[in-house]
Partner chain sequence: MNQYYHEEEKLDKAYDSRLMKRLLKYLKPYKKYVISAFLLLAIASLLKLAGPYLVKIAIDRYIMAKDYEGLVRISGIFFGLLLLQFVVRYAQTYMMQLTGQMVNYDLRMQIFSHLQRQNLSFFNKNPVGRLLTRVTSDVQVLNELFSSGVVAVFGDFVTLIGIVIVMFSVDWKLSLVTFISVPFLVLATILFRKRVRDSYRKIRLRIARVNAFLQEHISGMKIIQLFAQERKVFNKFDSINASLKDAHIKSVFYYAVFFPVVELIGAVSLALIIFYGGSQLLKGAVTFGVLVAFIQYAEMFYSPIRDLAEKYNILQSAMASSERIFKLLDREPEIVSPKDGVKPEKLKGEIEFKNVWFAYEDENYVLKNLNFKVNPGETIALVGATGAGKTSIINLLFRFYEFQKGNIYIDGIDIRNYDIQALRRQMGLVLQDVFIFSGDVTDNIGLGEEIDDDEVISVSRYVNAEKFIKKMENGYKSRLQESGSNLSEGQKQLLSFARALAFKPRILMLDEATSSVDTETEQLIQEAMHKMSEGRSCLIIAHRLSTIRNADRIIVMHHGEIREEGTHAQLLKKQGIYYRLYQLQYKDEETEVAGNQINK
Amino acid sequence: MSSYNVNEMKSNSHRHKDITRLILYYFKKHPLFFGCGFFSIIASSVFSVIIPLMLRDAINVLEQSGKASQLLNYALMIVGLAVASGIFKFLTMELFVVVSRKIEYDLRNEFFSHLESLDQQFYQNNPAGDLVSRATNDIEAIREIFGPGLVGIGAALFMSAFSLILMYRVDPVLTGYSLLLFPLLSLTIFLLGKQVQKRSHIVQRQLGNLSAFVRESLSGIRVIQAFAKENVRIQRFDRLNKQFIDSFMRMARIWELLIPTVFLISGIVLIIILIEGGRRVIDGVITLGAFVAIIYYLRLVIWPLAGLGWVIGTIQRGIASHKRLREILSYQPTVVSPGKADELSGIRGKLEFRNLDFGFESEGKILKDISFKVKPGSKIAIVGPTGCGKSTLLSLIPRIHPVSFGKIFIDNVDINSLDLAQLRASIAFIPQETFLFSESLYENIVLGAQSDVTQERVREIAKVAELFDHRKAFPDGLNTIIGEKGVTLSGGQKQRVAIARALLKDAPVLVIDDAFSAIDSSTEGKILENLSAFWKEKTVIISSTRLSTIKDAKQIIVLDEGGIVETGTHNALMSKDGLYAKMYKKQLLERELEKS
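Using the sequence just given, produce the structure of the chain by itself, in the form predicted on its own.
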């Protein structure tokens, strides 16, 4: 389980309410980076805005004296100012790149930790491909707010402010004309920026759909090829890809309209200043050097503002991505540790189910009034027809789903009051559907280990699970790479890896949910014989559709339509001639027919 706790999730949800809070949070977290970064922007801007003053004085000196030699000092000062400005620009980019990557690192860790804390129902409603898109593309878009976004805003703000101040000192009238830029640009950026944000949200959603489809297609490639449905999937991918490209192009058209609009407005203002400035030079109101300085300052104002169009587009895209991220972070897990969790010094494995009901909102009640006890160190079985609720019942023991109606006790303590990590550490759970990671056989088995284990111990466990009955299946032994989701293994081999994984955990409670369904009866018999000594002191709850697997259990609980209809030993249930007996006789008959 992730160490991400409830209090962290609440505080993170609070700071993700809007992008402003998120920015302020990281300003407080990385004050040195942001402080030095903005200082570098200011320093770079100061050195840049002094250059036009030097240029003005140089032109005036040249105009008055006509001696080019006097320009050397001004030339050296201009070069020095340009170098100093360049150095601080480099420092600005370096600082903001580093801090933005740190923020990206934090956001990805936070997002992944939050995903790890969410329950199964969340994943039933949210495709994995879309979540991957949010964890990569959306977080990258948020990072750009803290990198190029803040740099662009800072440069536009400080460069424009300093330039306007010095422009006013050179000539207030021409400065007034240049102020026409700001209301026109503000209106343009506001109107187009809103459209960029709206369309960016659509783009990111389309990208998530595309990612989900690709991931699903690659995972199910064997089924697709087996049914010769490659062309169908390609055509559907083409449609999704076209939808993504079309939505991206609609956003790009708006985004790309920003910069030309900024240049158009700037060009109009520049023409006005050229006409009015030229007239003022001819009339002798200002010098030629002052006029050149004004044009230079206008250039210093225009370029950051032109870049601001792109920056606003980047920020709007980041805001849209932040909304998508916030959608996931706003989900709170329904299964969490209590605020003040009870502690058990050593779990023995005594279990009790008391008046337990359970169901999903969309399906109604799956389990109804389940009550029974399990003594520590005993083996009981849960059986019943397909869909009777066996897997759901077993999944409630480690609280995979929330236990809301009724109680489950372990060693006389309500599992809802136990620390979730301690509860799950005390239970080795083999689910019905085995999931294997695209790593080595060894890494997949030791996933369940509570502490470091040796290769020898893993080999012993693998032998108990009869993993090496066919040596050719694992040419490199425990170091064999088994592919994504164990694609190179058969269904039976996957289940045996899952059994080995659970056994290595060595927990006091072992829950087995139909983990022998894909294993042949001969191998199953060997595994059960190996396990008989292994689980002597453990509480074992096993579910199986193959009744021969569980007939030696001390107690067999028969479910039908979510309720308990029979309990007893194998012999006692056979003598009752009820549902269990009918199921057992039917399986015996099917086995005889297979032999014949």
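Could the form predicted in complex with the partner chain be shown next, to go alongside the form predicted on its own?
Lone chain follows.
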């Protein structure tokens, strides 16, 4: 997990600056693979190139009406050379595929570990479906550069170079004509390749959009079906689908030109050789054998070069995909551990907010001038109307969002100068929105553990969270596998798993963001009671819309529109008759009505 290191990160962005740098980086990383790999390409090219030499000699023998036994020699030699070249071809493929898969694996790990370091702001702007598409489709496209791409280029270069050398020895003049191939091919590749790259970038983007849309349509299927909006979704998909194939065809139009063009160019050169070579044979400058060999060599040059058309396309697509990968890798995480982190031995859980302002990227200020202190081991509550900033405030404590204006201290240390892992390890957080993984209940809870825990302990915690309120709820107990995002659980069950997860963390600070909203008050009461023994020593910050939950808090902070409007105990706030009292009375209304 290198990406937590700031220095390492810089070199990451350096190596991803362009594709050449990336290739060089991996050359340096796997010198043996690439060294042996290119050697194998050279060796197999050499052997393949000698075969036509044998051919030429054999034909020369025939021309001079030699003996059949000589022919046998050549025949055997051809087979021998083919064996040698085959062995090296085998090695080439093994080496390059292995190393390219290693690189693919590396890149994917790097990508994922980078994702792990990015904050929520990033995830807001980049749909998960699109990120997955980059981690799979795009990285695969990059791999193709290192596998088939490099082999193709290597083979083309060496084969054509060797063939040209041998050709030169047979007939320099004809060789000169075949050199024509190179400027023509380079021009084609340059012109078409650029277009392919540009267009395939668009294709990949469209694919990302398409994936993101499908993903959303599937995760939101309940809503879509409940509102009978399947057809609306289908129509929209239709549009995206069309856009995708349009962009694909725009790319294909150029991409498909590559191979025929290479064939055309090489055909033209062949014709020139045929005419000129034929004339030289007629004029008696060269032998027929030499002429045949030249034509054969030309094929050897053309063959890999024709493949080059495909290779170039592959590489251009890889470059486009690498650009997409880089878009993500170049996001600098905004929340990182400081270079020299303060180490705290044993956090006690004293908290202080000092003149804190906060706003999201494009939005205005969400939190304004927040200051308050929490003594270690005390319980405080945050309340306020919908959207007043409670969750935002709480999420700043573990630095889910970056804190830049004002400060938050934990045990008198600025959280920004604390080691991020240590900070987060010292806070158990129950978010307002529950997220569960499609694993067993057990694994979902154990996610909270900071070190190894016993099965016993997990069971205990599950009890504290009242997870097994009645025996039949989960036939398989903790081993029950829950569906994606916990779809097979009831709302309250999900929240209780999340509660258990946080409790297992056993951190000095416990943050509860409205985590009882889907739990009935009877169960909630039991959980809170279980907790009271559990959290005696801990600092607890709780936010809730159900005011009965937080009434007993030592200190209640009332937020409105991002600012603190009142603080105090329940009784103090009630007698103040401000916002809190008003909210509280609203919840009582029914009772008062009942009385009247």
